[in-house]
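Here we start with a single chain on its own, the form predicted on its own, put down as structure tokens.
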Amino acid sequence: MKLREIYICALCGARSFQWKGQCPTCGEWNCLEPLQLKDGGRKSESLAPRAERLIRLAEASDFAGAVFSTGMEAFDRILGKGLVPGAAILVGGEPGIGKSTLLLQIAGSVAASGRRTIYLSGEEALSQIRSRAERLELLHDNLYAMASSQVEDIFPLIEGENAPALLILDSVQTLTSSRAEGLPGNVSQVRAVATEVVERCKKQHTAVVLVGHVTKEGHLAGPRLLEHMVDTVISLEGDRQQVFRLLRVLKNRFGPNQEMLIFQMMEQGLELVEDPSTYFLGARDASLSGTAVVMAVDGQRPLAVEIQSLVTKSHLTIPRRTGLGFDVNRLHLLLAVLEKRLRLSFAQADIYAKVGGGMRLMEPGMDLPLVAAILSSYYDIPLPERAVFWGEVDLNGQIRPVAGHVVREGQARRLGYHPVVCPAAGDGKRGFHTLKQMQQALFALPTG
């Protein structure tokens, strides 16, 4: 039979019969790989789903009663209330960063609330899913795990009357279907995967996660139609030299959007960090210079987190500029207003500044503590012990407020801070307006 190469794009879906550089469809760059068909691209099924039978829209089936726990009350509070029969969720991450340490987690919590639960690997064999459960002391009668890397295995164990309450699969792109051609991975067995999968399972009522690699840049991988067909989209981030993990919520059709917890990689797991408020402050002096606090709000959680800044001399025709944990282009614009605004010069210093614990910050509130932290290692002056930053720097050297300001102050005052130093309310009786305010204030500088 004659095969035909076709092209697909990683991002879209696509299909182009020439391989272009640009995506006609989405515009992206070097996204189309190539396919081969039979038939000339001619397929005898659908992979997308088959419509049901028509019925009012009152008599659908009403599953908001039979939502049930994930153990962790917390992630059943980001999901909505936990796992919807016949949800789909999509949970994406780098390489070991710990994506399949919590959903065995999960799964074993699961299968421990007496729900049968399927555990499905394509990357790991079975005696390496065991060794991890019995060290994350996990295994339960209900909880069932299967190593294959072709889908449909799987299909007689989720239907009927065994069918489980939850399967997780781990993960979407090492596993094939006879229902499309090419090697694991690309776009046509990731699209015929995760359709076959997320339709048989809304049939059963069964929850299902879908786990997802990410490429270099941090995207999830594969069409996007894989982050359209499914219920809730989770990233798992973090550095896998730092102990914490960052689980953010980035599509939630039962909950809330843009919600974060905070983990710490343990010896038994993934722990839960309780009250996050400080916890990337570590052991802080206050009375070192070249350190500010700000008030950030990592979707609708604020936190606390120390901004660390180095001005030294430089012996270099050109000075260093480095900035870890933030866009270094912030660092090189808030230089050029603080020389133009402030008077100062920078031209023979090096000037380092990173975000401290790891954190990776990239909220325009930030901004002022960045300054006042270049501006307390320049002048060699100690900011106040308990004060806390944030704002936004334009490039006239105004500080302009920022998004979720009550939530800032509020945690702020909780956690004791003072001074508060912010954009001036409308009011005009608090905060500051520009940067030449702050500076005198902070650094008791004449006037003149």
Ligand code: TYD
Given for the second form:
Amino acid sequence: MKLREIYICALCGARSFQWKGQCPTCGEWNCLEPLQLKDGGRKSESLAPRAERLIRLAEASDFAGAVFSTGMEAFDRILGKGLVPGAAILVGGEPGIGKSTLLLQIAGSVAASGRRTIYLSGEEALSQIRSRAERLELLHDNLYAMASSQVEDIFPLIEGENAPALLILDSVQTLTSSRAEGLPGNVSQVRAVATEVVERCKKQHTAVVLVGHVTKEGHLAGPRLLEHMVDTVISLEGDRQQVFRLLRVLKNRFGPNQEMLIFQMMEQGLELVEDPSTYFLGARDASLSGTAVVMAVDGQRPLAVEIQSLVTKSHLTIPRRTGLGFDVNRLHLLLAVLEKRLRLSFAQADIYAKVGGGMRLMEPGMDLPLVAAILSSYYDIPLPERAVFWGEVDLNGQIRPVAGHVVREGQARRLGYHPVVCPAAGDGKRGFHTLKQMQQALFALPTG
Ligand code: TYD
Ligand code: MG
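Taking the form predicted on its own as the starting point, write out the structure of the form predicted in complex with the named molecule.
Okay, now the whole complex, with that chain kicking things off.
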């Protein structure tokens, strides 16, 4: 067996024959890791089974009828219809965010439906898993668990008669494959563990969930590598200080992507928020100045979120600008636009702005509500109680349309918001073209 070493970028998966400090493809630093190819690199890494004969596509087996429920209706919906036999799902998220909890809950409910389910943990002792399952009332006859850090240990247990309907691997970074070199968690290990398990599960028509830890920066060890190997990529996000968790579908071969669910981390595990549309408004007091509601869209889903601002007299030489839950550059930019286009002066004002409910917004549609909240606090005049906003603001003070207008409008109507403050539409019936127009309309300023 000839050993040849190549280097692979842990972030973008690019290959290189030499070690370099910086990945030539994605430009990140210190991310190239050695990958040993034991058979000289010729082994095909494709997971598609080798075709033995040519068949009519219509005669190939499909699993449309064999899809089974996770026991969690909302989760089935975001997967497409449910779990597809042989499908591989990657669930990524920061440590402590609730991945093990979520998957134990899913394992428990699949087991409760009478399907054999195996939960393999490389990081927790069986007693720990058991006590958690017991507390969450998930112990069922069909729920099996195993604690091991060697991936080969599971192989005989997922073959033939014993093949479970669902296998959960928690996590790919804590398991070791004897076919790869190095410590668990490095790129070759993660790749070997994932490849071997996914290949076997495909053959046995076992649905498999791989749990992957991501760092604060959102990197999964070898993220791109794993994303190619699986059919569905899900990320569980949130702030450990907050109770809510966002579950996002980033890739899906079997159903819609860009779907999302909101959960709350409770004593009893993760609990689905049935109607997330106004969840982030919390206990908003609309009679105060400085608060605006944005109809944001996350993926496909419209979410009403509160945006707050506070404009106060500054006692500092350089006034403060603080933004929480969004990119603070957006605040700097909008303040410059307000100073120039509306001739306001913030030179003596400290300005704070935050997104309510601990949510993070990264969309251009929050410009207009942010401006409205700032102006509302500046004039100390509350915005109309049921007003809702979205729209992007240009450097020249124009209001620009943003994606998802129809979804936002439909949801605003459904929730009874009025007035709807958004970019002007073609028919000229509603909306504003410029910040000046919006300022005059909302704060009853004289025109001209
Ligand atoms: P966990 O699922 O272990 O996170 P991960 O697998 O992503 O690392 O969840 C960890 C946190 O969730 C832990 O700090 C405790 C909290 N938690 C609850 O609040 N309620 C529960 O019912 C459970 C099981 C966990
Ligand atoms: Mg865990």
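For clarity, a rigid core is taken as the largest C-alpha set superposing within 1.5 Å between two forms. Residue numbers count along the first chain shown, from 1. Since the model is a prediction, treat every value here as computed from it, not as a measurement.
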Once the core is aligned, does Glu28 move its Cα by at least 2 Å between these two forms? yes
For Ser16, state whether the C-alpha moves by 2 Å or more between these two forms after rigid core superposition. yes
